[in-house]
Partner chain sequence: MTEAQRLESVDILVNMGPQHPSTHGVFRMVLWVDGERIVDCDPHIGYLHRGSEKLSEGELYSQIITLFDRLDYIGNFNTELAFVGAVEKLMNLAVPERAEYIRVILCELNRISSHMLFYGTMGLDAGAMTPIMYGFRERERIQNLFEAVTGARMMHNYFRIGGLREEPPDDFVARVRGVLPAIEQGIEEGDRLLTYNEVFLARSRGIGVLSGQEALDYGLTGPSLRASGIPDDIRAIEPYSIYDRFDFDIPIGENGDTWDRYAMRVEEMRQSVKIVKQALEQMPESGPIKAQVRGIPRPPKGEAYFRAENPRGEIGVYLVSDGGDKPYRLKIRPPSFANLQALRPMLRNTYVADAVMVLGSLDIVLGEVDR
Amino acid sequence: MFNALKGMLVTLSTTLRKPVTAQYPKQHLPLQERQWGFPALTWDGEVGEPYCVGCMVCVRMCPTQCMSGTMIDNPKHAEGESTRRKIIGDFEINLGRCILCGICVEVCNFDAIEMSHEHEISHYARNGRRVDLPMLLDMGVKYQQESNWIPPTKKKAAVAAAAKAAAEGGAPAAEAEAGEDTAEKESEA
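Structure block, one chain, the form predicted on its own:
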């Protein structure tokens, strides 16, 4: 008898609290920053072309073989506007086969592919989840704007500037940090 009353108290206490479940299609919960969505290609705004040079490393390394693409000569390189000799011509990802493993991002030498926050791409057709180059670039531009993505050239320049500043300061960066730690410990004592 006592256990039945205890159970009814638990039921009554849960009916009085606010709902935990979101009514999904109508109500969207915010995504975490670390949430992975489908892969997207990044766009180089300075030159006006994708970062992807069409090396196809991501296509070869994909465990589900959901990617395909072709490489073409870059017309902007012939005009002297770009340093990339080759560029991606066609690229397609079958998002129905993609397992969101992130291997394509890890093996890309040019930071041309990123795992976006896009995760709601559904279709009724069997091949409706095939995404071509323009849509992948649109997803990439959207991701770059949402996440304040820093281009790889600017990352390298910032690292080189920090290394140069540390070298000009006379002490390497690691020794400078160690010196700061010891100074903090001495001031505490």
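Since the one above is the form predicted on its own, can you give the form predicted together with its partner chain too?
Chain only, nothing else included.
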């Protein structure tokens, strides 16, 4: 009898504390900074084109083969506006197949794909979760704005530069340096 009472005391001691649960559809708990939603393509705002050059390494490495895409010649390169010779023509991810493993992000050499915070994508249509290039870029732009995105390959330099600028008390130099990434990428392509 005594032990059952001890158990009741535990219940009693927690009756007055604040609830830890959230009423889900109406109320959302905050996401962690690294939270993984579905993959999205990033947008290079300086040139006005996607980061993706269509090298297809993510398509090859995807364990569920949920992606497909094509590579085309970049018209902006011919006009001299962009340093990317090739660019993604069209791209599709079947998010219904995606298992959110993050391998595509890991293998990408061009900072072109990121795990966005998008995670509520229920749909009534059977193929409603197949997303094409414009939708993927929308998701990407939203994520970039939300998280103050810096290209991962430039992140270290940007963080160091920001720290240096803060130490010197001058204007932040990180912004300026982040744009000089394209020349290097083109040589890799």
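Positions refer to the first chain, counted from 1. Every value quoted in this text rests on a predicted model; they were computed, and no experiment measured them. Between two forms, the rigid core is the largest collection of C-alphas that superpose within 1.5 Å.
Comparing between the two forms on a rigid core frame, one finds that Gly7 has its C-alpha moved by 4.9 Å. Core superposition places the Cα of Leu16 3.9 Å apart between the two forms.
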